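Taking the form predicted on its own, here's one chain by itself in structure tokens.
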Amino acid sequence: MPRYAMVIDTRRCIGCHSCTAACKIHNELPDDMVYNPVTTVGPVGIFPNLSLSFLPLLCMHCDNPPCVDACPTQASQQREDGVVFVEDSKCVGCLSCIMACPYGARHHNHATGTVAKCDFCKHRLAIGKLPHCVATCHQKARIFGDLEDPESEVSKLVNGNRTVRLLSELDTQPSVFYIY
């Protein structure tokens, strides 16, 4: 079994959002939901030596989800891959999930009343494709793959870079490192 993880390059990403726009079209979401935004951090530095980054934010898919755990009607859900998720169908749009995720990843859907939130494109992932944030890519700063798998890209990645997590105290184990 596959344990899928995210590798975010952010010396590679240039603030273009296209993976925000592929997120947003390929999953039809409303106008006022992003599940993939782009943070600029910066400019940092004395003018003339400026510099910008980026940090492209998403749903993390712990290890140790505390939005799983804050669901009532366990509409939320985690996959053996590690996939977190929503079912729809069971959710009543309680929003306990969305005040237990430390990361402010997901999302109440005013139309539908439910709570949605990415989901590393599951549906894409079951025919073998990469998530449409990481296809789209073009400067190849997210990088996707089985952590598990020693060969694969990401697992290469993570040990052999220095990663981080983002909140990494709160002991959610995120399944999406960064690389600075």
Second form
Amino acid sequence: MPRYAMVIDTRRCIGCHSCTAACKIHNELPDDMVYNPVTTVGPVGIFPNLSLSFLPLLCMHCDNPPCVDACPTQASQQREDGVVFVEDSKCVGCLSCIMACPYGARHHNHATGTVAKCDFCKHRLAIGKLPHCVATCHQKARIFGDLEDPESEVSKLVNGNRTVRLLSELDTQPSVFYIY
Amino acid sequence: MSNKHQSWGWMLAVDFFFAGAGGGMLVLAALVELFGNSRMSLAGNLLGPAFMCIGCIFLIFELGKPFRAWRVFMNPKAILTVGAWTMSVAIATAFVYAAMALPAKAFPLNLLPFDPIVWRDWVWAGKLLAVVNLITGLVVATYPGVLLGRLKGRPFWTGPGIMALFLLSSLVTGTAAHYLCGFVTEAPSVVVWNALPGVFALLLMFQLVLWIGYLWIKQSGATENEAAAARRWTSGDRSLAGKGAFLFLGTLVPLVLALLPNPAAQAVAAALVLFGGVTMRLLVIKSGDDRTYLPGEKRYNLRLPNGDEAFLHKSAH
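Output the structure of the form predicted together with its partner chain; the preceding block shows the form predicted on its own.
In what comes next, the whole complex appears, and the chain from above leads the way.
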């Protein structure tokens, strides 16, 4: 069984928001919903030593997801391959998972009354394709693959680089790793 | 736009208020039954589970899909599920307990050819129901605090302190509600009823001290996010409601009034306690809007449209 993970190399990200747009268009998200925003950090420093970086965000598909435990209806689920998703037909829109997620990665769909989130484009994974945000990133800043496979690019990057996981102190064990 | 209704609203706060007050009423009634060999007023014993029913109605309306509300019973690992099950048991047993004091000739029981409340004189049943009500009442009074305290990404809530505050508030509002119900139907023990203002005055004193401590610890506390969330209560946009409406009008004033030997003043105190309880929950739930933001996220959200921009209207036409 694979263990999906994503590595985001922030050194390569130029903040073009292609991933945001690709996700929004292909997944047909409502106007008020963004699964993977790209935030701007900085500029920091003192002139002339200034720096600016971009931080692509998305659901962290945590190994220890607080949203799944918080869901009273079992609509929020975690697959064996690590993908965390919402089964829409079971969701009552109680927003417990939104409140439990420390990454702000879940969204209330006002049209359906339920909660929606990034699911690593599991419909594409099922046919061997990459998530839209990864496929569209022309800078190759997003790398996706099986963490359990030692030959995969994500496995090599995670083991060969200094990576960080966001809010690691909360022990959610995200499957999204950042290289900076 | 992405920030619109991404957190709980006022209906959940009202649910927490009614559920908490109902739970507190069950606990007090059970303690009086078990250790005081007496009962609270019939109105009080009926109002406890009725409060919980009202809370459930608000909870259902808070849901995005109210017709699927039954699904909240499905995940035993979720605090909300534990709360839903416990509240269901508490409502049932509390009504069965309250029915013991219903007069056999009261409407609509007088329409029946027999007395349907066969357990009316079973003393052991009263004690057993009191034990169940004590346990379920405590859980119902506490679980909203547990639910909020476990949410790591909400700096104002996170930690065990909020659990103690919710339990205390539930007990104080439950006691105040029982006192007011004593004006509607007489309590079997006048001694117990007369002692209630003293009980909620004591609980209010604890509440005042605990809240001041909670805000002070949060403000000088673990993370900058916690301090910022607490500052909104002490000197920010929530200070008028927090300090004025809740701590002063809903806690300190009723504390003083409850100590006056005057039933009218004590009734006003009890009403103010209920006002303070609902105000506190509204403010606490609103404080959940403050999340632990990731780098650059706040600024990103500020740049998103609010939904009333001209270009959005243009595209809609």
